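What follows is a single chain, given as structure tokens, in the form predicted on its own.
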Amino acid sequence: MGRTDDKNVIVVGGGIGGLSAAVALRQQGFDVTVIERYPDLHSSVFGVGIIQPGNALRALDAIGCAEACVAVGYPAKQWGRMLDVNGDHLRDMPGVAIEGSKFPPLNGVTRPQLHEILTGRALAVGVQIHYGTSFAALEEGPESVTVVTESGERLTADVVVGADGVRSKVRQYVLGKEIEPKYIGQSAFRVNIPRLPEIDCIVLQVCDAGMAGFVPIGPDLAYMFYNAHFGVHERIPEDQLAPRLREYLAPFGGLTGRVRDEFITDDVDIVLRPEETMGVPTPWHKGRVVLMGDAVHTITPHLGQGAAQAIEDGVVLAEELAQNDRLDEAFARYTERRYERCKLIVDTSLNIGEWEMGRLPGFDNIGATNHVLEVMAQPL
């Protein structure tokens, strides 16, 4: 059904996978128009930074982007490297080189500064952006499909990407109410700190209970996370925030232990998040609409490739939409080039937490984020 010389395209979704594919697809000249619910570029940013694995920045180079995330971000020499308890060395992951590639195997950057970097570039190449714009409905007919908004707009495209995130609006649409993520059992204590020297790749410190991390996201700037085992329903009043991550940090030496001496003070600005999973099954689409990113792939961070692959799922898609000739062929093209590389990242990510927690017992994070980045290196 439908033709892709259909030139009119509708993004729901104005976050990094929304953004990227805007700028993919207008780049294979069609127009496009992205709806975003909150009123400006920044207010949709959460979090505190953002790791750009090669994969990510070859997917960001497609759409006139990694120069720029490099530029303003902190370029690694290698992937990360693992400490014990007291901060004593235990591994290297050099990561993973992508053939021809001029990028490091690793880019921090903030993710202000990647929203405005791909805001900025899809203005440049004339994509439509309209804030404070809430999908409400869709109405789809045999030659165009309508997006009703909120305030009651409604706005026709030959195409509806549905690029509205984990609590997708659009998904229903495609695959049903019943496709929702599940939270695995962990929540993300995250906090901005400043980049020490030794924070020159991700570096990550294990003890019995929990893992720390850190991640270069500027030349002087980086953070520091913690994955921490939560009950379903518990919840921590913002004024505990410091205090509850400082006794978790408790058994930890060397750099873990500094930094929670130094800089976890009770006026630090920690971003707390529940950690969320979910592989949707094909197809991805249904009719003139199709799903990308966190609507389809939710995937924890402790890969640090969700981005990542909302990136490359717009890339994917703007290519297959500008070579095949009917729409139905393009969309299944994008989700069998899409699929099995995002399980594999759903599936990894999931493994790496439940052994963080105990539930995987021999299970190697280390030899798994190799294969990932391994895998993740061949071409899209």
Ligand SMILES: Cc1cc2nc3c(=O)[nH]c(=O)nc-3n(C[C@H](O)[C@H](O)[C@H](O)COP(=O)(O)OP(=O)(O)OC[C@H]3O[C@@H](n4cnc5c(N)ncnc54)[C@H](O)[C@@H]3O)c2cc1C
Contents of the next structure:
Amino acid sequence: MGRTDDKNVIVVGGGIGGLSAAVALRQQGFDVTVIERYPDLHSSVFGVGIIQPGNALRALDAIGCAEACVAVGYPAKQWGRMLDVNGDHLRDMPGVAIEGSKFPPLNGVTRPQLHEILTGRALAVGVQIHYGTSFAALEEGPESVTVVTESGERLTADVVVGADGVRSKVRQYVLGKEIEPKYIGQSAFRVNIPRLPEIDCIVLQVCDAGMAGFVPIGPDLAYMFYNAHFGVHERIPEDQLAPRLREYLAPFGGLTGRVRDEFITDDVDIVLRPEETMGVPTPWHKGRVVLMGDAVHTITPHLGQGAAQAIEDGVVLAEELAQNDRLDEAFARYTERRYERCKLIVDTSLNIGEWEMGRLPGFDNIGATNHVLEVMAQPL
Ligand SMILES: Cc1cc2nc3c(=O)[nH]c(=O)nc-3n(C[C@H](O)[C@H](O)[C@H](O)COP(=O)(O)OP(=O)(O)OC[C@H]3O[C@@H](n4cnc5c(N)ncnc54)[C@H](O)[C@@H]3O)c2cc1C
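What would you give as the form predicted together with this ligand, now that the form predicted on its own is on the page?
First the chain shown before, then all remaining chains and molecules of the complex.
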């Protein structure tokens, strides 16, 4: 590609991955434009909190965002601990320190906070963000690639990055229409609650039917999740979410029992999301177009690694584009560095879900989690 400062990149999707890639690319000297279909910074943000393991913080540090996340979030001294159904301590999960890192093994933030930090940084380094701009089509020529938006606008670039999430349209241009995420049979209830003192890391509490978990996401804020076995077409009316969640949590004593009784009231906001998985085989690129984030690795939330992997993708992609003159070589090196790492996360997260649903008896959930954390602590 030659000099980076006269090359321009269009990033499709201003989510966690797209913004991270945009900052990383801009830091390497590229001209970067992000197009995001939603009208503003906040409208694309859903859900409650984001778990940031040590490897996410390392990647965020590379784009100048880690300190801000730790400052507004809840930096935890250890990864997690596990309790039995009554709330008695079963075991600690210390996490894995990243060599040379000054950051904790885990930080929790709210999604809006993370989005504000990434957006603020992107604007500060000179990324252009076009909100209310939806990708519709791609036209690729020998010297450039043109993005056509739904309103008919045409934007031309040297490279297009498809960071448009699990239902990526850019992916169809690179890999065809057949690739689709798969619902795993579990959906996650999530609800924000006050951070009780014992929620000072990820706290998991198991019963025969499922697992409840707690994540600190600020000095005074935490969220509770419960992964429920759930039919793909099952729908719960809004006003039935709280009673249904209380039913799932009925067997628990200890922390979960207390949270159920005190905070899962009928008027509380509950987010219910289906859990999907997809590991896309390589190549992740074609011509001048490359994919990243959930568009190529949709990860169930069991290891809190989906966003982390999207951020890492952005950092590695920018490094390879800056270091390689030829696009095909840069994209191939990027995929080589990312594929196995992402596949481990996709597969292990899915296995944890299968085990929670009773389909993988004997699976060592803690051992698998620790293995993933050890691999993630290795250099990118
Ligand atoms: C309920 C839930 C909880 C999660 N919890 C965690 C967690 O604790 N920790 C963690 O690391 N990960 C978590 N994840 C996963 C994480 O949210 C994703 O892995 C991460 O957001 C992926 O980033 P992305 O940029 O690839 O995709 P997204 O964040 O989905 O961003 C894609 C963006 O592209 C935009 N877009 C889509 N189509 C178009 C188009 N045609 N034109 C223009 N723009 C478009 C979208 O509006 C969106 O802003 C969770 C996921 C879910 C569903």
